[in-house]
Amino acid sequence: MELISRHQKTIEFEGQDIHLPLFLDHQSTTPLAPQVRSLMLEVMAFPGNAESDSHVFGFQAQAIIQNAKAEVAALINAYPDEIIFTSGATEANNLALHGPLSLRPNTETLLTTQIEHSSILTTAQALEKRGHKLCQLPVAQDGTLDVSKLQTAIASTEVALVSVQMANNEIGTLQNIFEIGALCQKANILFHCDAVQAATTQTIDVKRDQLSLLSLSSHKIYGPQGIGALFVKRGTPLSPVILGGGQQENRRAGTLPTALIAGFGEASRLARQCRDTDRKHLMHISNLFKKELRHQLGANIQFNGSETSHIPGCISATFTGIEAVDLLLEIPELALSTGSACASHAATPSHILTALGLDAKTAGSTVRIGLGRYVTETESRYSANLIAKTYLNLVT
C-alpha cells in the first residue's frame, strides 16, 4: 500500500537489512498472519450469509463458521457450542459481566482486581451504579494477586461473579488462574477470565481452570480486527446484551461476519500450532532486549511486572528522568506505546501502574514494548540499542 510504503526505509544493522518503521506494539494489536489473510480473501469471494439456509451460499457460510468455531474452541479446550462470536474482546467482556449479573440480585458482589483492562473496570463501575456491589482487590508491586485476599473477600460477602485477567495488557503479569478457578468452584461462584493477552504463548484450558466464562480477541493472535469470542460454559445463565434476530441461540444477535470469523478460526489454529515456538522465540528476544537496555542504562531503567510469572514479549520499562512521550517522539523508527492502546489519549496516569505503587511522574516515564512472532533477533537488538542511545541523548 502506498500509504505505508512511502514511510518505509531500509537500513543495515549487524550486516542485515532492517525495514523501518518496526512494529513493537503487539499488546495493542498484532499483524495479520499471511495464512489468515489468504483464507479471508478466499472467503470474501462469495456472498454467503449463514442465516440464509435456503441456498448453497448460506450452507457454505454455515460450514465455514462451524469450522472456525471448532478451532477457537480447540484453542481453549472448550466445546464448539460454548463459543459466542462478538465484535471483539470489549464486547465479550461486557457480555461476560452484564450477561450473568443481570440475572442475579443486585445485593451480590462482583469481585475483580485494580489492574483489569478498562473494558472490565468501566463495565464493573456501570454495574455498580445500577446497584450491584463492586470489590476491586489490590495487587502486589509486581502485579500478582494474593489469592488469599480473594478467599477472604469471598468469605466476607455474597459474591456472584469473579473476573480476573489471565495476563495483564501493560505489564504482562500472569495470574494463578488455576488456583482462582478452584476457589470459585468450591464456593459455587461464576468465574470469568479475560485471556486476550495470553492466548499466543500460554496453554489455556477452561476445564482445567474451572472457568465459567472467558474472553478472546482475534487481533491479539494475528487474526483480523473486529471479531472476538466469549466462552460460556454449558449451563451458565446468560442474558444477551445485543438483541435482534436471535442469532447464536439468542445469546448475541447480529449477522455473523463470515470472513472475519474464518480469519479468527485460522489464527486460532496457528496459535495452537505455533504456541511453543512463539513462547520460546519471545522469551529469547525479550531477554536480549532487556539485557541490552540494562547493560547500557544500568540504574536508569527499571522493568515493571513479575519477573517469574509473565507473558514473554510484553516489556514495561520505566526510564528515569524523562517523559515517555518525549522518548517516543524521538524514535519514529519504532512503533511503541506509553500504555494500553485503549487509554492512549488519557491525560491521567495508567491505573495499572499506579496500582503497582508508581507515582504519577514515574508512571509518565514508562514505555510499553510489545514484541511479536515476526520480530527477529536482529530487530530486537537494533531496537534496544536505538532506545538506549535516544534516552542517553535526552538526558545528557
Ligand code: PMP
Contents of the next structure:
Amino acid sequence: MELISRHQKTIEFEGQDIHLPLFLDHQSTTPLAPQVRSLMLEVMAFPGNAESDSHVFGFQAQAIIQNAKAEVAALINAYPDEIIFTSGATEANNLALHGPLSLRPNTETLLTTQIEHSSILTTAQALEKRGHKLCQLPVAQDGTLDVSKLQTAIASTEVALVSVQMANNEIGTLQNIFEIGALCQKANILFHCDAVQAATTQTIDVKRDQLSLLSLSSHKIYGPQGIGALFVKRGTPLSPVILGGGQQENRRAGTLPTALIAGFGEASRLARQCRDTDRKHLMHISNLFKKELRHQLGANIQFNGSETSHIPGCISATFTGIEAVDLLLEIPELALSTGSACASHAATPSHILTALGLDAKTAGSTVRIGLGRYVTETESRYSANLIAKTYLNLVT
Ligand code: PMP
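Having seen the form predicted alone, could you give me the form predicted in complex with the named molecule?
Every chain and every other molecule in the complex is listed next, the one we just looked at coming first.
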C-alpha cells in the first residue's frame, strides 16, 4: 500500500517553507514524538512477554513495563500499582463505568453530562438498558457544568458513580474537576474523569482532585495508538471487563504490548516535561489563529466553548452561511475536522454542539481546528489566512 507523502508540496509563506498537507486535527490524534518513535523501534527489536518468568527477554519486558507505568503514574500523581493498561481510552472508559457499576445495585444512578465522549455516553446507555439509572446533566452554552446542578442531583438520588470529562474533545471546555472531586468525596461517591484531552497542557493530580478513576489515551499525548490507561485508586472495587490469563492482577487480561507501553511511558514523561512550554506555545498560536480569522471575517465567525476555561489549541469555529464540509473540501492542504473523529460517520449533528444549544444548521457550519506541539507560528498564520480566504470565496 502506498502511504500519503508527508510533504506532498512545499510552499513559501512569510519567507518560510511550509510542508503540506498540514495536520491540524490534534484532538483526533497526535503525531508520534520523535523520542517516542526511536524508543519504540529499539524495544520492538526484541521479543518479550512480561509474563515470561524463565528468561532474560521476559525480565526485560517486565522492566520496560514497570518503567513506563511509573511514568504514566507520575503524569497524574498516582502510584504505579494504580495504573491498568488498556487498548486506549475507549476501553478505559468502558472499564471505568462497567467495572464499579456491575458490583452495585442497579437502583443506584450513574451521573454524567450530556457532552461526554461517545465511549462514555454509549457505555452509559448500555448500562441503562441493563437496568441502571442514568442521569445526563445539561451544560451551559459554553459547555461548563454548573457544579450546583451536580450537587442537587447527588442530594436527590442514590448515586453509584459520577463521570465527568476534564476537557471536551470538540470545544475544549474544561470542567471544575477539583470542585466535583470535593463534592463526591464528601458524599462518599466514586468519581471518574476522562482526562484524555487535558493530559498535555493541564496539571493532572488524582490526589488533589480526589479521583477514584481516570482515563488516559497515549495517542492524544504524542504516543502510539492502541494503548491507554485507567487509573484506579487503591481500594476501589472493580470488576474486570476483559477476562483471560489473569494479567494486571486480574483487572484486565491480555498480553501487555511492550513497545506500545514503552512509547506511552515516554510520551507521558515528555508530556510532564513539556507541559508548560506546550501550554504557552498552544495558547500563543491559538490566539494568533483566532485573531487572524476574526480580523478577516468579523461577525461571520463565532467561536464555541468557554473563553476563560479551555484547553489551548482546540478551536471550534462556526462559519456563517456555509456547510463545514464544503469549506473542508476546498482546503485539502489542511487536515481539519467537522467534529469528533469518533462520531464523524454520524449523519446527525454533534451531540456536543446540540447540548450547547446550537441548531442543526449552525452545528453543520462548525469546524474543529486542533493545533499541536509541532505546529509553528507561521503555519498557524498561514492556515488561518487560507481558511479565511477560502470562506470568503465560498460566500461571495
Ligand atoms: N475520550 C475522549 C475525550 C476522546 O477525545 C477520545 C478520543 N477521541 C477518547 C475518549 C477515546 O480514546 P481512544 O481513541 O484512545 O479510544
